[in-house]
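Just the one chain here, laid out as structure tokens, in the form predicted on its own.
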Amino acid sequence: MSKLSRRTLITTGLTVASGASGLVAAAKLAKRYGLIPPDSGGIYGPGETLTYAAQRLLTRHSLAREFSRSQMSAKPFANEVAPLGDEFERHKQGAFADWRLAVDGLVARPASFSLTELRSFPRCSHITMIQCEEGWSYIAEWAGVPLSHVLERVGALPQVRYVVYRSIQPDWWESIDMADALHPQTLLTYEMNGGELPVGFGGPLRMRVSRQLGYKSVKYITRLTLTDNLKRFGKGLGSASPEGGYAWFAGA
């Protein structure tokens, strides 16, 4: 059966077991399929597994909306955050220097990489909307190195099906699934509107998921982890968001 018919007819059993038999036979088929999000227990679980599994077979390649300078915001909005607290602080007044993303997990060479390192790597931009859970949005420009090369860097091994991805403040962490960390938009973002990340808006560097809400673009990123399970991970839900009350997966 070729990869089309297959996914047309998976997701037509989605949808033919959402409307008849209820969310939960349509999970069951999710699973079969290996399309459950770790945040698929609890009363709203089934819902969550259908967004998912439909959003993964429908649009596992599809491009956020770009849009051009003119539409840019003028007045983009920083959302306030938590204190960063001294050890940010000493990054801040060193200019960064010594700020340091790790690799680690499921990978062949673990690595620690330098902001100048980063900068080194092929370098992608893109102007996308980002927007809040909370109903605020703005259109920015973003730039820096695609995640997908970094990923090669490291040598991510085969069963890696998760990315996890820890902020400075270390209760702000998420994680994404392969589809998106290896989509073309997904950046490890340093420079916004043409000039460095300001730290409001997630300087020195920011996990850009252009597909995805704005909370799965968690600012002030120190460590990237490579997996196969989450469920070692906090409480396994995934990341922080379905912890505090979010869904796992964001997309549209």
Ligand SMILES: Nc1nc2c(c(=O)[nH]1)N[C@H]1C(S)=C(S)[C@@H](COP(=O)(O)O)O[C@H]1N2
Second form
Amino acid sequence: MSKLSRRTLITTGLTVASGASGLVAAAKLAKRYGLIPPDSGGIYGPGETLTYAAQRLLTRHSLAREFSRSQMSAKPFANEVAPLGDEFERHKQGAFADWRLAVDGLVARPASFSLTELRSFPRCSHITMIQCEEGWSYIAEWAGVPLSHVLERVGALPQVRYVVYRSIQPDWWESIDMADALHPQTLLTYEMNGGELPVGFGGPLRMRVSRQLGYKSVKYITRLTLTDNLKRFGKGLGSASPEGGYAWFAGA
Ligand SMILES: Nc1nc2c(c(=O)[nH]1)N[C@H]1C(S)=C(S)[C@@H](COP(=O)(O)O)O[C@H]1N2
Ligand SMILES: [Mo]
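Structure of the form predicted in complex with this ligand, given the form predicted on its own:
First the chain shown before, then all remaining chains and molecules of the complex.
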């Protein structure tokens, strides 16, 4: 069977199962094809599974909508963050010269990159919309190094299934699957709207996951961990968001 017709069959199966015999049947089907998100337990679990499985089958390679320069928001809104603390202040005073991005886990060559090194890697940019789950949004230009390039540089091992990313704010950590980690619009950004990424918007380094809601675009990134299993991180639900009642997969 061709790849496409197999995909159509599974997707149709998921849709039929969700209507006819309920979400649980859809979840069973998703499980057979390895499309279970890490927060699949609990009362919303079957719904989360259906969303994630269907999205991955239908839109794995789709691009987030890109906008023209004239559509950029005149006044982008920086969502307030909790106080950033002394360590961050020290970095800020030193113009972030000592900021590092550590990369560990299932990699051939664990590494730690300075911002200067990250800036020397291939640079990509896009004008996309960031949407908060609370309803507001803005359109901005983001520039940085594609996450896929960093993964290639450290030698991501073939069994890697997720990238966990952490902030200098310990409460903010997320993970994404390989469809998003290798996606061309997923960038470790250090620039916004043609200038340095402001602190309010996550500077000096922010993960920009363009196909998901704003909370997946974590600010002040310090560490990436490549893994085949999310169970040993936090409460085992994949990231901080499901621990707080939000979906791990936040496809927008
Ligand atoms: N480290 C960190 N990252 C974060 C947040 C935060 O409070 N701390 N807020 C998240 C939420 S809920 C949203 S909607 C976006 C907001 O992005 P903005 O400030 O560029 O509008 O950042 C996300 N990344
Ligand atoms: Mo948000």
